[in-house]
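Encoded as C-alpha cells, the following chain is the form predicted alone, with no partner shown.
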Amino acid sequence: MSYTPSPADKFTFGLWTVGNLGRDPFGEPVRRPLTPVELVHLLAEVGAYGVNFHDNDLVPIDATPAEREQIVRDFKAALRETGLVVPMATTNLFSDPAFKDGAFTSNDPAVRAYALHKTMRAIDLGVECGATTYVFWGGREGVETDAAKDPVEASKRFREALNFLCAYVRDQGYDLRFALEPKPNEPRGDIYLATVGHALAFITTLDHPEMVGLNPEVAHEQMAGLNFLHGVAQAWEMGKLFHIDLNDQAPGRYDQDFRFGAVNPKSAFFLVKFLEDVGYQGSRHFDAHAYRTESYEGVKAFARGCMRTYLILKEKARQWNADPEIQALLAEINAGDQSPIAYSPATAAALKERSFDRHALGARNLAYERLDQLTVEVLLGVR
C-alpha cells in the first residue's frame, strides 16, 4: 500500500519546524537559515498540504514596511507556484526581551498594549495569507515565583486581551477562529492555562466563547504526564478542537518535539484512530523538528516520516475497525442496553427500587488483556 500524502490529508508544517536550525540551550545552530520561500518549496517537495507561521517567522520583527511588503509578496508567489495553503497563523509573543515577563499577562501595561498591537498586525498578516485559524501559545504567560504575579489578576489580563482581539476580528469582518495552545512549563517555570482542561474552563468566561477553541499538542500534555487522547476527546466532545499539533514526547521530559510516532506508536495509533473515526476535518499540523544531527536532507526525511507514520497508523486503524475478533470482543464488552438513562421522576423511582446482583456484576470478565494484545499485534503487523 502507498503511504504517499495528498492534499486531502491536510498535513501542514510551520516555518519554524522545518526551518529549525538545530540550536539548543547547549549548542549553536547546525543548519543554515532558509528563507520562507525556500521552506515553502521544501514542504512542496515532501508533499505537504500547507504551511503555517508566526509573524516573525515570515517578517523579521525589525523589518521596514517596504521590506515587509516584498517578503509577503515573494511568500505569496511561492504559495501560488507550489499550491501550498496557509490554514493557521500565530504571533511570536515569547522571543523578544520585551516579553520576558509575559505579553498579555505582563505586569507592565505598556507591554500588554504592545502585545495587542503586535497581535493585531499579525492577525492582519495571517488573514492576508489565507489563515482561518489563529493560535495563541502563551509561552511567557507565567511565573518562576508566585511572588511575582497574582494569578487571578493574570487571568483577568489574559481574558481582557482575548476579548479585545475577538472584538477586533469581528469588527474587521475576518473569517477567523482562535485556538489556545496549553503547556504546563518551559520556558517559564509555570505557564498559565497549563492543560486542555484549564483552557476549556477559561474559554467559558470570554465574551465570545464561540470564537475560541483549542490547539492541543501531544508533547505539551505528555510533559504533564497526561493522556493526550483524553484531552483531545474532551475538546472534540465540547466542539472546541479547532486545530491540533502532532509530535512525540517522552513523558516528564523537556519539550522534545520529536517526529510524530517516534516515541510511543501505540498512543499515536489511538490518537490517529480517534481523529479518523470522528471525522476531524482540520489540519494535521506537525509541530516538531528534526534531530540536531541532520542536514536539510534529514529535515526532509523527518517531514516525510511524520506524514508517512500518520498514514500507516490510519491504515492500522482501518484494520483494527475491520478485525472480526476485535469487533467481537468490543461487542461482548459493550453487551446490554447502552441507551442513556434519561431522568424522570418515574425512572428515578424505578431505578431506586431495582434489584442488582452486585456479585454477578463484579464477576463479569472484561477481556481487555486480549483486546490490548490484539491491538499490539495489529501495530506489529502480524494480523
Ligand code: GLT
Contents of the next structure:
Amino acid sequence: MSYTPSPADKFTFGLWTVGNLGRDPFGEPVRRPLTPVELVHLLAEVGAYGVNFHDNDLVPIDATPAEREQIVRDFKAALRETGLVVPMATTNLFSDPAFKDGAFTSNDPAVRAYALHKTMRAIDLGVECGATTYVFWGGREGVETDAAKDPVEASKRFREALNFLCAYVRDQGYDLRFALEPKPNEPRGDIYLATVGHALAFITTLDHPEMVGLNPEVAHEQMAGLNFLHGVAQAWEMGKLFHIDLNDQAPGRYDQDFRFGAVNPKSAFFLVKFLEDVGYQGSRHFDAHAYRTESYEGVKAFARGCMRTYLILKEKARQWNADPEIQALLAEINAGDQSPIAYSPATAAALKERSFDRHALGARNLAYERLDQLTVEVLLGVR
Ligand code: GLT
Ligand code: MN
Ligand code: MN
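Given the form predicted alone, corresponding form predicted in complex with the ligand:
Below is the whole assembly, all chains and molecules, this chain first.
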C-alpha cells in the first residue's frame, strides 16, 4: 500500500491551515508568511486536491479593487498551473476589531450590516474561484457574560442574516450551499449554536433550510465532550453533512487543531470508516495546524501526515469490513427480524398482549468486548 493521495480522495486544506504562522496567545509567529500562490504550490507538492480560504486569507481587508484583481488573477493562475481546485470558501468575521462582539449577532446594527456587506463580497470572491460550499463559523458570535446579549435575540439575528444571504445567493443564481460550523467556545467565552445538534435544529427554522447544512469539526464537538461520530452520523442521516473539518484534540484542552488522527486514532478510525461506508462525497478538509515547533518542512510533514493517516484508516476500515470473525460477530449482534414495527391499531393491540421473557433478554451476551478487541487488533496491525 502506498497511501498516496489522489484527487478522488478530495483532500483539502485551508490557506489558513498550512499558512498558519504558529502565533498563539503567548507567543509570536515562528514561520514567515507565505503568499497564497506559494501556499497553493506547497499544497500541490504534498498531493492535496483543493484549497479553501477566508476572504482575507486571499485578499487583505484593506486591499484596493486593483490589488484585489491582481491577487485573484495570480491565485487563479496558480490553480491552473497546479490543477488544485477551490471547493469551499468562507468569511473572516472574527479577526477585525469591528467584530469583537460578534458579526451577525452583534448588538450594533452597523456591525451586523457590515458583516452582511463583507460576506456578500466574500461569497462573490469564493464563487469566482469555483467554491460550491460556503462555511459559516461564528467564532465571535457569543458572549463572555450573558448580561451582554439576549440569546433569543441572538438566534433571531443569526436567522435574519442567513435568510438574507440565502436570498442573495439565489438572486445571483450561484450554485452554492451554506455549511454551519459549530463550536462551543473559544475565542468567545461561549459561542451560540454550540454543537452539531444546536445547528441542525436551527436550520429547520430558516427560509431555505435545503440550502443550509453542517460543517462539523472533530475538535469542536470533542471540546464539548461529545462523540463526534454521533453528531456526524445525525447530520448525514438528515442529509446535512455538506462538508467536514478533520483534525484532532486531547480532551479538556483548548482548541488544539492537531494533525488528523494524532491523538485518538481509534475515534478517527470509526469516523473514516463511517465516511467511507456511507459514501460521503464531499471534501475531506483538514482544518488543523502544524505544531509551533515546525518549519515549513514540518508543515509539509503535517499535511502529508493528515492525508496518509486518513488513507491508512480507510484501508483498516476495508480490512475490518472484510474480516470474517468481525462479520460473524456483527451477524450475531444483529440477528433477528430487524424490520421496524409499523403502527396499526391491530399491531399495537397485539404488541400490548405479547409476553416477553425479559430475563432472557437481559441475560444475552452481546460480545462487544471481543468485537472491540478485534477492532483494536486491526488498528494495531496484528490481524
Ligand atoms: C478558524 C476556526 C476553524 C474554522 C475556520 C473557518 S477559521 O481557524 O478555528 O475551525 O473552520 O472560518
Ligand atoms: Mn478548531
Ligand atoms: Mn474548522
